[in-house]
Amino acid sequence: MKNQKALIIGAGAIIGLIAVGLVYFGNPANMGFCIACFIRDTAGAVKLHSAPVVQYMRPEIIGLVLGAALMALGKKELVARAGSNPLVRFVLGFFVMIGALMFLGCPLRMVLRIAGGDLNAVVGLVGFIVGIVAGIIALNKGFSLDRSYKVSKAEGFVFPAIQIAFLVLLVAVPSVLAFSVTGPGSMKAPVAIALVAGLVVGAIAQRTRFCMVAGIRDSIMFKDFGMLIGFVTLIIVAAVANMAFGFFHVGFEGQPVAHMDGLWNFLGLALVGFGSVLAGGCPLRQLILSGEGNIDSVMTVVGMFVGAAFCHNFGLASSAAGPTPNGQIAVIIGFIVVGLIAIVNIAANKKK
């Protein structure tokens, strides 16, 4: 147990340092890693949406999946599984992305924004905790998705293989992809650095089961603070590194790729927390599980890809100017849909 806690603390420190390093090498400020933002950028790169400022095949996403897959192979933990309510997981992933793009970041970017001094992210953190508590209430009342089953091992390699194909396109055939020339999509670390960073963090996250949701959920449900300590370590180390590089700026105003609408920052991450608990992990954890061969997590990730495209095709995503009316409606619908998923599942499990 002590060794595991030490691993988690070390993971938090390394991820925090790497995230700030990626900003130093060119990624947007407070966005060394953001699963939601990078999935959105990748969706734009393959032309699922046409928002010109957020289109880039992010090597970090490729690296995260491949790093997790390689670590899982080495530990003999790459086991292909499927069959646990894949459509429900798709819908949960879809609405988690809508919540994340209302806030302008996933839970990982939330802590990186806090480490950069962005007080809007503290408001988001409160919402994230409230959403997780809502998910815990559902779990305590009997919410549980169906168990998954082993499938052909070849299926476990499909999602990592797709990432390899994406890497080939990025390196060898970039002309088929869309690339931003302005905005966050144009800000990027060199491909090799971003890929290696993703590989390292993917391997670490697979080894430690690192998850933004688990840190808070387990602290509340089981009084297990191990993952939460890793969470806090990440913030502290990233904050110190930001100060060293001059990236640390405390306040609400003028924060990079952020808006100051507290209510919708709160609600956006509350939806992310609620949906992530029901899906069994934060967006980072879903990517890592996908690399391990979990096809159900792949469906959650696919839901996030489609959600990102939907947000930018229909004007749901926030910007530095604030949330859009369409985005506000989508978040409200998200709470209704995710709440109904919880209620129907709990009722069905009670009948069983």
Second form
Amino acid sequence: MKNQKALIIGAGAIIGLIAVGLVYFGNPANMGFCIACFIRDTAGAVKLHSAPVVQYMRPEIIGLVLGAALMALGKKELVARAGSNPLVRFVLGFFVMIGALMFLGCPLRMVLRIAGGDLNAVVGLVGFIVGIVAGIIALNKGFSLDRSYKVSKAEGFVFPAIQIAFLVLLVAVPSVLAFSVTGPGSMKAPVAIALVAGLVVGAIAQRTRFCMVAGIRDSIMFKDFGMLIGFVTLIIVAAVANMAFGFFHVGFEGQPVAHMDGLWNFLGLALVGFGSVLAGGCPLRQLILSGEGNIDSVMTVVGMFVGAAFCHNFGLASSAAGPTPNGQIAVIIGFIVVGLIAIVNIAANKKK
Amino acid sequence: MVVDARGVSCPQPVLMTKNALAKEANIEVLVDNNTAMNNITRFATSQGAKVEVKEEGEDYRIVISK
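After the form predicted on its own, can we look at the form predicted together with its partner chain?
Everything in the complex follows now, all chains and molecules, and the chain you saw is the first one.
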């Protein structure tokens, strides 16, 4: 057990350092990693949306999935499973993305923003916790998605193979992809560095089951603070590294790739927290599970991918100027849909 | 009591264990992955229970007694 604790603390420290390192090498500020932003950028790269400032095939995503897959393969944990309410998970992933792009970041970027001194992210954290509590209430009332079953082994290799195909496109035929020339999508660490960073963090996250949602959820539900310690370590290490590089600026105003609308920062991450608890993990965790052969998590990731495209095709995503009316409506619809998923599932489980 | 937590996703296996332990002192939990096995073992140990894990093919049988 002590070993486990050391592992989580080490994981938090390494992920924090790598994240700040990626910013040093060219990623947008406080965006060493952001699963939501990077899935959004990749969706743009393959022209599922055409917002010119956020189009780039992010090697970090490719690396995270492949790192998790390789580690799982080595540990004989790459097992293809499927069949746990795939379409519900797709919808949850879709609305988690809507919430994340309202806030401008997934929970991992939320902690990286806090580590950069962005106080808007602290407001987001409060919303995130409230959303997680809503999810916990649903769990305690009997929310439970169906069980999954093992499927043929080859199925587990499909998603990693897609990432390899993405990598080939990025390296060999970039001309078919869209690349931002301005905005966050144009700010990037060199491909090799981003890829290796993804591989390392993917492997670590697979090993430690690192999950932003689990850290808070398990602290509240089971008084198990193991994961939360990793979380806190990540913030401290990244904050110190940010100070060392001169990236640390405390305040609400002028924060990079962020807006100051507190209510919608709160609500955006509340939706992320609520949806993620029902889906069984934060966006990072979903991506890692996808690499391990969990096809239900692949569905969640595909939902996030499509959600990101909707965000930019229908003007739902916030910008530094703040949220959009369409985005606000979408977040409210998100709460209704995720709430309905919870209520219907709980009612159905009671009948069993 | 035997709790079948195979195939269900996080944190259900731990929650099912918690609920079962609230009813009975001696339970067995079936899981099919390492993560759930570790999470349940950690939870049961934190509750002061004795935990024994048996591998059964590709599954784990976790015997918990309080």
